[in-house]
Structures are given as C-alpha cells and as structure tokens.
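Just the one chain here, the form predicted alone, laid out as structure tokens.
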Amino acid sequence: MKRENINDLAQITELKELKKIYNKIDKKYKIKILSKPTEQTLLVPVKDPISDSEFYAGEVLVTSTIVEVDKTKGWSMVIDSNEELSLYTAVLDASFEANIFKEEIKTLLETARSKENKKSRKLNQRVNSTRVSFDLM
C-alpha cells in the first residue's frame, strides 16, 4: 500500500474503526492541527471523448485538514462535509509516513478495500443476473 492511497481507502473505512486508531495515536503522540477541517469546493474537470477537449462538469464539496504527528505532516481531502473523517485521515496520513502504527493502518485500510471489492463483486453479479438475452427474443 502506498501513502497516496490513504485518502481514498479511509473514505471506505468505517468511521468508528478510524476513530479507534486515531485515539491510540492521540494517546501516545502529540497531534498538532495545522489547518482545521475546512470545507471547500473543487471544480471537476471532464474530458470530452469526442472532441478530446476538457470542460468543468461542476463542483464537488470537500473537507481538507493538515496536521502534524511527531513532527511529520499529514494531509487529507475527503468528499462532502465530514470534519471527523478529514481529521482522522490526515492523522493516519502523517502517522503512516512517520512509521507510527504503520502496519495497523495498512491492515485496517486493506481490510476496508477487501470488503469494498467483495461488495462491488456481489453488486456486479446481481446486475449481470438481470441481463436480457436479445437472441432469445
């Protein structure tokens, strides 16, 4: 797992699990919030496949946070308005880089990825079961 995957994987992890590891880190190390969770909007660029040009499809609300854990900076940007998730993700990012609970963070996030993949496969199977065979009609 790479550090750049933390933001994506933390968003599919249960918040209570993120809070548990956040509390463990908070007890042992000094967490300094450099930039409180802040809501922003980002323009979403989309590439038109026909004309090969880019345009902005709209805006997305995000929450971003910058923290420092044991003199290592961490950053997060999560979709929607979610201050807790943004804070926990930034702390995980900094801790991962500083090798603080790194294996525990990897295990937590990879478990979440595995559960998400399993859920996605089940959904795909249900969707595929509704496929209509036009050859029979």
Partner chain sequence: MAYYAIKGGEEAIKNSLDFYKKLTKKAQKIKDEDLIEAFTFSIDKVISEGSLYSKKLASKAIKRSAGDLLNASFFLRAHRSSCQRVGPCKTLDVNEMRLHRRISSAFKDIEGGQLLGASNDYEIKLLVELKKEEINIEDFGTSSNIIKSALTPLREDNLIKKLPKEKTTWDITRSFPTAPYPRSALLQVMSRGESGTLLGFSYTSMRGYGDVHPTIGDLRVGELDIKFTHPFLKKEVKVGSIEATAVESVGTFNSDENGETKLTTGFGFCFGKNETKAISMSIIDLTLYNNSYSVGTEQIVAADFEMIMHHVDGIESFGFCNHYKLPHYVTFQTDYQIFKSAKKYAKEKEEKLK
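Can you return the structure of this protein in the form predicted together with its partner chain rather than the form predicted alone?
Next comes a single chain, given without company.
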C-alpha cells in the first residue's frame, strides 16, 4: 500500500475504526491542525467526445484538512460534507509518512479494501446478470 491510496481507502473504512487509531496517535504524538476540516468544491471537467474539448459539468463538494503529526504534514480531501472523516484521514496521511503506527494503518486500510472488493464483486455480479443476450426471431 502506498501513501497515495490512504485518502481513498480511509473513505471505505468504518469511521469508528479510524477514530480509534486517531485517538491512539493523538495520545502519543502531538496532532496539530493546520487547516481545520473545510468544505470546498472541485470543478468537474468532462471530455466532450464531439469536439474533443472539455466542459464543466458542475462541482463536487469535498472536505479538506491539513494537519501536522510529529512535524510531518498530512492532507486529506474526502468527498461530500465529512468533517470527522477528513480529519482522521489527514492524520493517517501524516502518520503513514512519518512511520507512526504505519503497520497498523496498513492493516486497517487493507482490511477495508478487501471488504470493499468483495462488495464490488457482488455489485458487478448483479450488473452482469442483466447483460442482454439477443436471439433473432
């Protein structure tokens, strides 16, 4: 698992599990919130297949946080209005980089990934069960 996967994987992890590890880190190291969880928007450009240019389809709401754990900066940007999730994710991002509870973070997020993969496979089976098979009459 790489640092660039943390942001995505934290969002599929149970919030209570993230909170547990956040509390552990907070107890042992100094968590400094440099930029508190803030709602922001990202413009969403979409490729137009007809002109090969792009256009903006709207904006997506995200919640961003910047923290510092043991002098290492961490960042998160999670989808939708999610202050707690954004804070925990930023702390995980910094801690992973600073080798703080790294193995524990990896195990937690990898477990979530494996659960999510199982869920996606089930969803794919549902979708694939609706594939049309034509017969000429």
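If you superpose the two forms and keep the largest set of C-alpha atoms that fall within 1.5 Å, you have the rigid core. Positions refer to the first chain, counted from 1. None of the values given here were measured: they were computed from a predicted structure.
- Annotation for E103: C-alpha shift under 2 angstroms between these two forms, rigid core superposed.
- Remark: with the core as the superposition reference, the CA shift of R126 between these two forms reaches 2 Å or more.
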